[in-house]
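Just one chain is shown here, as structure tokens, and it is the form predicted on its own.
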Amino acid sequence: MKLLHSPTSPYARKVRVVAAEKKLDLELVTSDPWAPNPTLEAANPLGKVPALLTDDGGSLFDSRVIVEYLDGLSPVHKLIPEGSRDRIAVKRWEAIADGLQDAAIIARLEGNRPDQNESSAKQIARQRAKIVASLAEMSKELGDADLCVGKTFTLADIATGCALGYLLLRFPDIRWSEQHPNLARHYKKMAARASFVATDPAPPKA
């Protein structure tokens, strides 16, 4: 299988971590979603990364679809529980983490605009408020627990770790580790896992 990805994409990193945890081999193909890319556009009509080229000649896109597919390929270390209650809990964590990343990426793109104006400032403020709200929700849900859902390492922990890592990479001024020490504790554990170390685009400090 080939994964079309960008090294700094938190969504692609989530897929790479899942593959590492599942002991699945992926051929990584760096793909710039901002430049004309016929291979990426053929794999994903939206032109976004990550996109997975499967062994049967098909393609999958959207990280949530890809990780569910990968989790079903091997019985090794199931990351998405089969029980409906825990499964929904894991997918809820993934939704919060992905939403935080959505907001962070929009804020970063607006911040990089050469023609920033009052509208840009308002958009950045709005997206950063979403980041703050997402962090507060994550912190509340995690509480004193070691893992996001139950007693087993799941996709919820991977998605959360990737989202927090992206903030450390792109928004070091958002000092979430000081405001939410339980998230900092959780991230430190995630960052120590081999699957995270191997996929870290720029090892951040927890």
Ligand code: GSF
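Here the structure is a predicted model, which is why all the values come from computation and not from measurement. Positions refer to the first chain, counted from 1. In this text, the rigid core denotes the largest set of C-alpha atoms whose superposition between the two forms falls within 1.5 Å. What changes on going to the form predicted together with the named molecule:
- Superposition of the core reveals a Cα shift of 2 Å or more for Glu118 between these two forms.
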Contents of the next structure:
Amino acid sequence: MKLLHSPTSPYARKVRVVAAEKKLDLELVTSDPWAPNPTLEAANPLGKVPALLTDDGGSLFDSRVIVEYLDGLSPVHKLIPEGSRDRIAVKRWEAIADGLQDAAIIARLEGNRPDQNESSAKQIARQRAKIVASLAEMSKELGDADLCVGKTFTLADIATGCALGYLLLRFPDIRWSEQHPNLARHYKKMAARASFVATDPAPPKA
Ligand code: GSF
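Next up, the form predicted together with the named molecule, please; the one we just looked at was the form predicted on its own.
What follows is the whole complex; the chain from before opens it.
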């Protein structure tokens, strides 16, 4: 299987962490979604990374579909619970984490317009408010628990770790670890996992 990805994409990182946790081999193909890219466009009409090229010649997107597919490939270390209640809880966590990333990416793109006069401060503020609200919801949902859903490590923990890691990479001014110590505790555990270390877009300076 080939994963069309970019090293800093938090959605692609979620896929890479899932593959690493399940010991599935992925051939990584760095694909810039912002340049004309026929391979990517053939794999995903939305022209977004990640996109997975499966061994039967098909392709899958978006990251939520890809991670569910990977989780089903091997019974080892199921990351999406079978039971409906916990399964839905995990998918809800993934929706918050991916939604936080959506807002962060829109805010970043808006702030990076070549002509700063075109950047909409209102749109940036609106998206940053979504980030703040998502962090508060994550913190409330996590409470004093070690893991996001139940007593086992799931996709919810991976998605949350990728979203928080993305904020560290791109929005260091958002001081979520001070505002939400329980998220900081959870992230410290995630960041120490081999799957997170191996996929960190900004490994600690040697
Ligand atoms: C979002 C992927 C995405 O926005 C998913 O895979 O979960 N819902 C999708 N990817 C970005 C790159 S990055 O910022 O992660 C992308 O490919 N953007 C190019 C574009 O045309 O928006």
